[in-house]
Amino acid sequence: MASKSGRAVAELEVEKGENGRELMVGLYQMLVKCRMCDEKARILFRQGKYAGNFYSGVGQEAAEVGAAYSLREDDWIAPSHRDWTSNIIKGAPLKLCFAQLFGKATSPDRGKSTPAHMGYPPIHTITPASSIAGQLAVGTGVAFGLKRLGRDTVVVSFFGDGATSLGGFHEALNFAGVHRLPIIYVCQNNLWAESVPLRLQTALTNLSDRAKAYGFPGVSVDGNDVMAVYDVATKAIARARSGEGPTFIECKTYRWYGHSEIDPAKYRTKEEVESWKKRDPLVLFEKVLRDKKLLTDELKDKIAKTVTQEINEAVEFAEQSPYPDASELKDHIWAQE
């Protein structure tokens, strides 16, 4: 297992790969798309273009990319309420994103949840649960048919710190600790659970710590570097790979924003919440490729302009796709008559 410093271990890694440089390319590629996509949705959630809410996850980018880049078409992935870019890491197209923030009748569930509950079974990431690590147990679950189905795909679940102090976080790494399945639980530590700081959730400082009670690897890493992230992502997935069992990671790292964009996040401080706008996954990882010349401004620019484009054309196809009809209010859902 790599090194909880994260830094030096995962340059050398992730360079030492058959195509490490094209590999944090497409990093950094990831890691734009899902803070402009981010950014996006929160603009057309506070213009009124769609109902319900949105949990930006900007600040968080590295964790979620780092995690996830090297998974297989065939894995899968439980997210949160905050993960909505998660499908995009795992190949879902914009419009389909995008017509799941509008509801209508274009999106993976036609229209029938909120912007927080997407899922795309195609790509293979699963609908959020509505109740916080409810997830947890649903990975657990699918990582467990998947071991008994023989086959060597893992699952991916993200959480955030406050789900590691409810019940159905416990219950689900105990089941996985017993049946060695292939899962990596990943905790994006952001340090706030809504509104409550993380001293007033538990007495640990590093929350990896919990994985020693259930017989697995928990390591700690710094969330805001992608390549940190990615080194001691792509060696747990191997090893779950491999009939080894789960790893519980802890990304420590930062949300900009509140828990929601109706959450003005006065529980906080100006100086925290720009000590770490100082630690943007973006700028430091551009730092890091700029100095092994692997980005200019010429292709800093290029990538932003593709991305533009291709958020513009999902939001025009979301904005002129139809709502459901009331006739399918019934359809695809599970109902005892």
Ligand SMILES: Cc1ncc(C[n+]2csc(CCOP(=O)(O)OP(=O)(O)O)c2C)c(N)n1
The other form holds:
Amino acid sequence: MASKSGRAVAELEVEKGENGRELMVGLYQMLVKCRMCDEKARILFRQGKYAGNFYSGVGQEAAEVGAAYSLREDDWIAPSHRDWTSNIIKGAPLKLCFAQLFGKATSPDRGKSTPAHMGYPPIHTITPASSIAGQLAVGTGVAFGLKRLGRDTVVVSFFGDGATSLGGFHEALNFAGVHRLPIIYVCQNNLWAESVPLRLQTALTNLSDRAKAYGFPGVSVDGNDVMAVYDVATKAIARARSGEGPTFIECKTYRWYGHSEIDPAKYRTKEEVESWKKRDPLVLFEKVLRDKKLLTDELKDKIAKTVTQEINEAVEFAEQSPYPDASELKDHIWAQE
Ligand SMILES: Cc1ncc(C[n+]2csc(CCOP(=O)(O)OP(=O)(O)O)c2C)c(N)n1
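Here we have the form predicted on its own; I need the corresponding form predicted together with the ligand.
Following is the full complex, with the preceding chain placed first.
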């Protein structure tokens, strides 16, 4: 069962019961929270409230939430540029997440990284490497360290289909396979690496087939079905925790918007986008919950209201926070000791 610390939404009164009722409502709450925060981040960027760029993960929430929801507090996430919301899943206060977007002195890195490149050591998330596939080496290194320390903690490494075409991906997975590291590689295959379609990146149909080459299991799953991803991920996490080594999970999903907020995504057809929007992971899961009588209009409204209030407070905090002083420019870049 997921850790609840720092998760304001998950603290809502949810009726406990058999058959994972609490878990399912918790997953739904987290999907809603990630969706609403991501949409708000997009709006704030378009309003010119912060500089840089934002890489929306709207449409991919089920892959991210399903893969990371059951992590323990002492487990790690090595996110990519599109996974700003993975900090939210891991329990980061929203105030810090929005302060990060705004580049304020109250953000985890005191305004030093780009808006969506957030890592926050107290909750064990790692700042994404800007070089695609670079984050796989970092996450793999952390998994190596955890194994050497004899910990039973694991790392979830997030990346896109484009990352699997780069050398760094292959080096990281090979190393992890050799050393049986406690890491779960979660590829969010959204069919596009910026403007490059999957068919020009690989001749494979299932990216999970790549795992065979490194000596560990690979599995492809419907990345818009949060329970399907959760099921596969919890098994992979248990496997890693018990010393059996890595798993590669390919989540087949889709990003609704451009590669970033400055990309109109004219390389995709309207039909393609619309067909994936019809498989909105939130709508799909809402139907499951309603069929099981776990979600009512009242609970849905309550969740939305709670998240809205939390977001409003976080944005106000970020807006009112000061920018870092120029004298801090060189601080916290290198370890002092
Ligand atoms: C080595 C490298 N090449 C190119 C870029 C520019 N770039 C940033 S994100 C991106 C696309 C990555 O695609 P994918 O790995 O599928 O992730 P997605 O954006 O779809 O989530 C590119 C080409 C980069 N940051 N690093």
